[in-house]
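Take a look at this single chain in structure tokens; it is the form predicted alone.
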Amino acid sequence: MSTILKKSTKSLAGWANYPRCKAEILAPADRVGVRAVIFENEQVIARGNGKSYGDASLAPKVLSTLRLNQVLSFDTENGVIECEAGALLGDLLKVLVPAGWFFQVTPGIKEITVGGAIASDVHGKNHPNAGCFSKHLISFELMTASGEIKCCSRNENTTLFWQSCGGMGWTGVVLSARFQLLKITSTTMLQKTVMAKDLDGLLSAFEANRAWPYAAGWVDCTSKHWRGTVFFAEHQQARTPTNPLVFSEAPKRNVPFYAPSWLLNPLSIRAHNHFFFNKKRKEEEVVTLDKYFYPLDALQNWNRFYGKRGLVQYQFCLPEINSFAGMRQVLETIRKSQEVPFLTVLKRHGERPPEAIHSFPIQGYSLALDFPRTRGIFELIKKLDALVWQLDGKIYLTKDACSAPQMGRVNPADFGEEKFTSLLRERILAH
């Protein structure tokens, strides 16, 4: 084994807390040790950062990439940036943002590793008009079960290209990525927000506003209609440019312990909806990069407030023909129950390359919400995998600890390395 491998042993857990699994960490510092373990180790998964919800990077052995962060090349011209995939989205843009470049595709939290990216084919809030992250993937390196290094891209290993992208870590560890950025003249955003007193006055300023590249839409899940707020917007172009420019984050709080159990309940979650719904806003104002794309970083481990019970979080997406009319039933399927989400985060969605066979978004509307975990949350996830699936919907396996194996419409079996595997896949295959 490599002497600069780093082993430790911990109950390990995603961002939702649920489930746990006690796990042998192994972090390598360089590909020689990435090699070493999966030489020396019958079954492993690599992992990120740790932010999917659900059993994706979970196994009881685990292959951190942690320290594999270094910035490899940054072509500040072209905005084409090579990293290794531990980096961290938020570190990079401490780099990229001051030379003019930001991500052209971007999840809603920056801490994030690049090889995270790549295994859940990450989507942001501009999926109709960029796609996912494999849409500005030039070419990644990944070493195979036999330790081979393979260059994949759109011209070279090209059916493991779109294997890798969306498959959970399936097919082999990241070593490194190079993709392209997007130009930006400021660090600001012209934010445009509309308020709608029902869920179809919400869809309907989604179809009102296509022409604003991003957007993203809250639900209140305890009002009678279904009421919300979508949030839109574009970057600003800058009169004179800055350079360079300045990525401005926010404040930092910290939830620092675990909130009892009964703090999330249907009466204070309803109390948070009203403020929140009912909090006053600019039609139109200007905000900063980190306010729009990443608010939840501000608070950090947020994912407290739900207790050690932890959280389920469901997202699936509908295609357009079955998008209005299937929230609506699923919505309604959730009153029916006892389970109230405290977030409800409502995104319309672009066409999907056919080759981006394992990415999650479908043409139409996805809907992801965070339940308290409960008794009663896993009888509820069923009967809403039974309409999703009804729906032609599917579910993210990002964000899965418990729905039922087909949800998510990628087989496990077909990807054949048995050497890397999750508690996600074995979950699915005993099925």
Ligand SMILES: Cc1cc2nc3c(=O)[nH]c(=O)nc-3n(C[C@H](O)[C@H](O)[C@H](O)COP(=O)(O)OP(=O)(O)OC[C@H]3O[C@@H](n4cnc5c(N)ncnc54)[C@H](O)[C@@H]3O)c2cc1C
Given for the second form:
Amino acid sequence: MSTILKKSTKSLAGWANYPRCKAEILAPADRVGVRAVIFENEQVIARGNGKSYGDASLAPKVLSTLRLNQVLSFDTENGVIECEAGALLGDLLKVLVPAGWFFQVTPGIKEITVGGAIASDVHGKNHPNAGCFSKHLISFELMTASGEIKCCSRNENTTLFWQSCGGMGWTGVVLSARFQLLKITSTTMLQKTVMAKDLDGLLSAFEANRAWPYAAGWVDCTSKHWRGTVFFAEHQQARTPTNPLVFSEAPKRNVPFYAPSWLLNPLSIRAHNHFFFNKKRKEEEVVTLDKYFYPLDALQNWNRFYGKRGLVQYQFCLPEINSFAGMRQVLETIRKSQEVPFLTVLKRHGERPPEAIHSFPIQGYSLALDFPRTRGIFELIKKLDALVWQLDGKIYLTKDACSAPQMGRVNPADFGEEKFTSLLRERILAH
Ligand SMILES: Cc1cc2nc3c(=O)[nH]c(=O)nc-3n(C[C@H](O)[C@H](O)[C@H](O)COP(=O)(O)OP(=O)(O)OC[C@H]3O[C@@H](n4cnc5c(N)ncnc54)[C@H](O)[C@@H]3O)c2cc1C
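Next block, the form predicted in complex with the ligand, ref. the form predicted alone:
Now the complete complex, all chains and molecules, led by this one.
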């Protein structure tokens, strides 16, 4: 087997373990190899670390970028890094944090690639003030269907730049990227926890605490009035700036095998939620970067709790004007069904710059809901789609596996070239 291009075939899935498809994984070691994969295959889709939930990086042929993972330059004075697209955020942190830098925007998982961050235009817990990943992106190199390498930035190949941010890999393969970092002087966060007895209390807590740069909430969908908790945070300023900064991770535990599908049922979820809501927490406490930003990373393969059938994540965003009443309508629709989400994440979002045409967040609130994949889940998603559409909302395509084709409010036909086609793109185009 050539070391320039590693090939393997296996049954592949995203983080949700649904859907699944047999795929040939082509893993080039350099850009010559990337070009060869593009030329030799009629259709292919770039795949980073496969942490999108649904079918965004699934196809019969996938181009894995994981071997393109080098840091190309790091300006420690100005906090600008350039790296290959397959570099994992978690690996970059080990270089950035000791030099006093962190990501301006990070999702709730660090095992994703820079290419995946661009193609999904990921957002973090600070969207109202920091925007999406694209806001801090200086430039990237993209290999298109012709094998040409285009340097894309706000001044060069501008249309392609904005098409690719949140473009789900449909414009080509991102090879490398340069982006601006955030200065930090400590590796700790001051975290404030607010508990709310109902949904209005939860949303009001976000509104009342806008001064905190980071915020993410949890909603107990098994409780009568949708009680929950919001975790706000800010970076701590170091008292002694000379302290060495080290990115320390929580010790990792692993879920070694798939749990039986019945493990997560309405009763067990209710019991978990009761425990989580009533867990003793200090109103304010100091936590590590890893604990605040990536709490789930401490439990590897936690998706196996959902069993071999996997899960379906539904993340939708509603415009501000419809957020309070709309969230309630969505949660009522879920309550009337037999389906019970396990993990939930509530976030507030700021304005979307007009050029960021494919970014998911719109000014308002989003809620991500992880449902065990039961027989009835698709019927519920249909109802949620209809409601979210009527409320002028949208869904996040990187989490999608089964929503109606218009729900991402993106037309894959606008991307022209169908060389870069995933099951997601095919599914939307088929309608
Ligand atoms: C536990 C968990 C928490 C998460 N939290 C958040 C969150 O808070 N905010 C958020 O925004 N997202 C979140 N996500 C989603 C995740 O950040 C995105 O799906 C991200 O794109 C995954 O990156 P990846 O490298 O695994 O890419 P993959 O899943 O492999 O691919 C995702 C998309 O990017 C494309 N792509 C990948 N690499 C390239 C490349 N080099 N060139 C062109 N296209 C490429 C693929 O074609 C695909 O369309 C979360 C996911 C998990 C599992």
